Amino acid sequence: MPIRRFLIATLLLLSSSHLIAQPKKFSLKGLFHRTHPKPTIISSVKTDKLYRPSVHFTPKAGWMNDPNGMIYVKGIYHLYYQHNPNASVWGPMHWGHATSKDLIHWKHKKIALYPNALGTIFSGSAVIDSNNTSGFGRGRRAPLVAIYTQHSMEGEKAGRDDFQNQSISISLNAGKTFKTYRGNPVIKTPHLRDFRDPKVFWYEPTSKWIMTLAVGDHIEFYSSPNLRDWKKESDIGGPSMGVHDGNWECPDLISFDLAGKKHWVLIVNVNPGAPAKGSGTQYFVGDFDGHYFTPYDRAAKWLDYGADNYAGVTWNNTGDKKILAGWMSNWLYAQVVPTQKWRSGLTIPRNLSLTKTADTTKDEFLVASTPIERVEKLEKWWGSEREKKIKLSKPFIIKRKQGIAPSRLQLHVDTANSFEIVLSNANKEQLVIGYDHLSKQYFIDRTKAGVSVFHPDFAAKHTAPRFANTKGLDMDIILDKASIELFADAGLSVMTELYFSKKPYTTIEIRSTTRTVVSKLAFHPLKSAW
């Protein structure tokens, strides 16, 4: 059966079942992209308990996947999110809406954008329009803009080429409800296949705003004066930029100042060609004059080399400070995971920085992700923190018969040896990170994590590069009920991994064959966020 009918033949299949409650709205996107497993049904109950995160956001119920028009306003950050409201497998795209003071506590809100009669409302961001160039805002009240991709299902059924195009919406209430524009699609496909997930920011010295947009296999550059329309500027990208497995998606243009200097860094999702397989975030380092990005090497480098970090954008509206969080999944098994009641959930919320690295060959510039300060805030006091050195001639251990999750570890080894953090349980399932000096690499090895039935890939171990060139090392890790985030060498060499244990790990074990020496090491358990 040709792929194409086979696809359509599946998604009428679901469409009947119970998974999809409105199936004439059921949108296509990406199916013919991407590898889709079939979704599989396993007690919520259970799972719910188990795998719900304590520290992460996850969506009530119903799907999850790209973070969206991530924006802080007046003491508030709002995160929207792609959002299956009627299953927990990818559907008609909605805006999912929670809020949070601290990037942290988040508050549940009402869905901010629904499908209509252009279609599904996919990927995009948001912009607080404060000196009301598009004329929105009503008195003193700035307008916040919504900017997204409208997916029309039945144009993709029916084989166009213009079924992807961007619309508005307009908040005068700080992001709690949206009126779409009337004059939506404000950006109409050049009659391209994939045409889609708009990244837009303000460009002080040219007195426009400038969008990324993702467009097959390269970015274009857009620029506006006023929010409604929109002047392709230029395009990069193409068999020679970067990895090009899958599409291009989600972009983001971020600047940071280094040494007097302005610096640009283009974020660009793909899916698959991940060093992990799947889903990854790629970045090239270069200028920009709003006009045109030139990247400084056109070799892709990598946000996070784990399996579980996709679609990853920063809040606009934070000023200097540069904060990304992305899905924490993969297109590879996201809807196969073992959770019902909902899946998917975002990573931790991380800075970002620019440094510059030099070798024996050149400079070179690197982003370094570290989770957000006020993690700290979760933080129990456990009477961790060891001044004496810690030789492991013998295996340092931390047992806690409620569970290790979630909780924080953090660890500094005098001279970069090989060693193991084992966490385990009762079942002798085991989740292993380490560092092997021979390769200088990293690595979260899940083969015997726990459940893995439900896709071939997910058993596996990843690895990533050491970039930091000192005797030793430091290791920050953030442990929920499900998830692991590995920060190495203030966040240059970083890996986010799901797992699914059947219990809950009790122990942790950090063992090493080499005369290796920790010389600080603190664990705190977490409180719930929630």
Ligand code: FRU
Second form
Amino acid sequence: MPIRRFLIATLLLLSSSHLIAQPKKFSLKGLFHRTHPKPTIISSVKTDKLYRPSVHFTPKAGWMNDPNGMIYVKGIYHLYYQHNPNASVWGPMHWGHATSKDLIHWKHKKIALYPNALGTIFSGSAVIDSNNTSGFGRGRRAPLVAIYTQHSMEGEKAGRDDFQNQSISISLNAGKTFKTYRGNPVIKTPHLRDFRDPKVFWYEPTSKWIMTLAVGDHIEFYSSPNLRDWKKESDIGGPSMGVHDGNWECPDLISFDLAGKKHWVLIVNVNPGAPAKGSGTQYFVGDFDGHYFTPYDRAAKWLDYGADNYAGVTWNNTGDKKILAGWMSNWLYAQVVPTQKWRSGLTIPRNLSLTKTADTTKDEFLVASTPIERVEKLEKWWGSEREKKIKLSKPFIIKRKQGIAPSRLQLHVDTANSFEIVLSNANKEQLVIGYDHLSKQYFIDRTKAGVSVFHPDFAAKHTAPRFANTKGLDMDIILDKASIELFADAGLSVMTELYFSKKPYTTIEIRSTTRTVVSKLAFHPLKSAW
Ligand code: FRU
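Moving from the form predicted alone, what structure would you give for the form predicted in complex with the ligand?
First the chain shown before, then all remaining chains and molecules of the complex.
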């Protein structure tokens, strides 16, 4: 809940003795009006240089959380996002806007949706109504319709139960500007405090729009012939399904064709409850018939085992391609990470695919994520690629005085033995990525990676199970100035993590105490996308 988040973040700030003395009495009102955390560890010019990503999206200034309204229209990928333009912490939400032709190079656009009398603008989605089912189209111009939650901060503060409702806005200029629909809200809350994050898609067999909506501990499905009138179809979830340490948020329902059969994947973000603590993305594979979603298995599977990929959903209107991007942070500490001018960014967009695991005793499906192809465009031609076997009986070292980020490191190891990749600098800060063959786990250890005083849970080692059972393993790593993304075994095990080193890392050391052999290695410095 936003109030709780705000309170936790503010309490955290106030309680760190080196920051400011703790006041005796708190007033909720006072806390609410405080929008900027005072303490700064490093100046904003410096943090911009050190931490502003080179190959990821971040807002120019201010706060961002969830990606919203992601849609592909006429060769352009739109990214709207939860945005507070007035401070670099969460506050009254707007939809920021950016566009890209390749999901890597982004152009900042004007804010698309502003808070209005019905509330601030929470997460949601966008569709292109090509058949003009809504009647909002003009001539040949198909309307682009944004569907989002309106959150009344006053209603929440007053302790009411009707402050989250679903609204729509219409764009007739391909997503540049929007007009608010006069009949808003289109779905009124049934007096539930958590009733949000509509993700909508067109379901051909019944010729209806389908909305997935997060409602506390479950997901509700609604249908509509015209985006204005909605009918509840069913719900799924509750205590017997998945993880429930916190609210279910930001759902998505997507389908994959596998060996001539359609399977559906219900993505459900949850905060807290993730394997690496705090915010995370679980999913369930099953069937959907336009009314009901029937999971094959009610246990949670995780899209990403790192700490910093949340609220991810997919782009609409991309045909059979399913491309997901998440908010690269965690509600545990997102508001106190050591950047000032802006806070948070977007993960590298990922292609999702559904695979059946090699374990034939179980009918198990897994969703794999791999970085979108276009990252390759940023690779510098003078990166090094080796086909020769590298024996790790002696560490293999790559050094770059000017810093190793942004870069991409891809390697294949012949036998899945334990090994580590240590990124370090002259300050002795180090970020360790590796594989442990005894536990069959990948890991990212950021305990000594750099600044971590801002939150007790930040300095941690996180792990991801290895699902593949091939003899060798492969890793594809995208390193940016303050983030690392690991896609192992063609994206079956994925981890996304932030780090804040005081100086750029300059050395990569690949080492192992067992007889590990790297049979392929590619290291590519990346060009900045900005
Ligand atoms: C997820 C979330 C959504 C909500 C938005 C508010 O991070 O809590 O449920 O719509 O953030 O900014």
